[in-house]
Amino acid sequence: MARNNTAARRRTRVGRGLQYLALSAYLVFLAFPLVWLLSTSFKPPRELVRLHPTLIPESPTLANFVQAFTEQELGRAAWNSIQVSLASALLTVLIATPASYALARFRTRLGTVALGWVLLSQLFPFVLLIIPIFLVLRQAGLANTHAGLVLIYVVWALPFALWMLQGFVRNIPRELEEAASVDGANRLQTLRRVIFPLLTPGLVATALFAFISAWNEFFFALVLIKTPELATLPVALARFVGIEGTARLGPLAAGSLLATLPSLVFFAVMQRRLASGSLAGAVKG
């Protein structure tokens, strides 16, 4: 008996060393290729064109930062980003909130169709999409304009959104909206001091959703924006990288890491957010 015990523990001993072992297999696959994005982007020229390089850079410098937004202008396609993407997240809301009440609160055929389109629409490649989008946007004389790629943003984003912010509306119990009713509050009351507040958290991770998928969204804005001023800050990257010596790697670096802060800070913020939990203890018993 306690023989068995032993040895049940040192096989469970084994167990945890090698699931601590698979850990950092995992930890080192994640995040080694960052920590040497970081690298290269703190070192100076001389460090990159080095036969070996280090890990730490010996002399580290900001340089890289300054020059990726002086230089090549990445500074101007970063504030297109910033612009295209607040206007496509707050767009995406705007738009998707009353059809997610519909959608949860109603029962129409509509809504089936609509959320079968939404799901449908993710099967088919973009390639599809972009030749025909782009001759509807040159009539409507958008083509070539961040208006034009900011409702390009919002239709490929609404899909996710709808379903994500229904599922919130649904979370939200119905003996609410009916208690207010019989407090006296017509709908629109009850949708404002009632749904709107517990709809928060769902709102602001359908605007974060939105937020990043423009901010990150790379062909569209390949294909639809040939001005180069109107560039977005993927577009820019990318031609960053074609004209790549081991040299410019250092800005590039610099470039890409700023690129992601915005998505970063984000997914944080959007983490305490959808933990506060405001909807506890609004129906007891």
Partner chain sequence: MTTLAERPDVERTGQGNRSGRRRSDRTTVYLLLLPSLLPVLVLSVFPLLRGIYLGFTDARAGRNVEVSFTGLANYRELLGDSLFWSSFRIGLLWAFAVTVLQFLLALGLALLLDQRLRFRGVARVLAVVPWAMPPVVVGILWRLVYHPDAGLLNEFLHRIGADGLRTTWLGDFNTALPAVIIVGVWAGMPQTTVVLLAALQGVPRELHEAAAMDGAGAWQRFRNVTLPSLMPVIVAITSLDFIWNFNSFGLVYVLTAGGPGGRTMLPMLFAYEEAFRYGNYGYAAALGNVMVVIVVALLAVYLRRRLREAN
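Cool, the form predicted in complex with the partner chain is there; where's the form predicted alone?
So it's only the chain below, everything else dropped.
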């Protein structure tokens, strides 16, 4: 009996060690591109063209950051991206919240058709839609404007946001709404005091998805925005690649590193809401 227990504990320790090893390898796999970007952004031109590059810069410099800001106006492009991404995330959540509640709670033929549209819309490639979208926006006077870009991002993110958010609504027991109704709460009070607090993780996840999708999007911004002062950050970063495909690695790495910071900050801020919403759901559920 004692031998069996000892063997079982040994197998458990070995299994746990393998799990930690796999997790560490996965973290290294995820973190390496960011570490390489950080290293490259501080390297002078001579170190960037070495045949045997080092991970730690031997002569670190801030010249790449200065060059990135002075040549391509990354500050203005970042501000444009922040405005467009926040507006897209806010509008997507505002539209998706009531629509997903209706899809989850009221089973009608329209709801089935809407879910079919959600799945079907994900199959269309960008290239197939870009010319019709450009013509429609030009007729509406929204081409080459941030309003037009926000409209496209909201429409593009809405199907997946609906699909994701209606799953969160379905996981909220109907009995909670019935109990609130028995206690005298009307529909609006039930939504505000019962449903929305439990739906906070879903709303945060939807906002994160819409923000990051808009922040990273390149193709629509490249085609629809023609004025350099209105360009978003991905389009501004693409200008560090010459017409012959030669990339200026130093400024490009510095700009790309700075471009990742707002999304990380946004995720860190929203992650607290995500955790507090999950806790509220656990307590009230």
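Positions refer to the first chain, counted from 1. Think of the rigid core as the biggest set of C-alphas that the two forms share within 1.5 Å after superposition. A quick note: this is a predicted structure, and the numbers were derived from the prediction, not measured.
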query	finding
Threshold 2 Å Cα movement between the two forms at residue 226, rigid core reference	no
Residue 217 C-alpha shift between the two forms of 2 Å or more, rigid core reference	no
Residue 48 C-alpha moves between the two forms by 2 Å or more, core aligned	yes
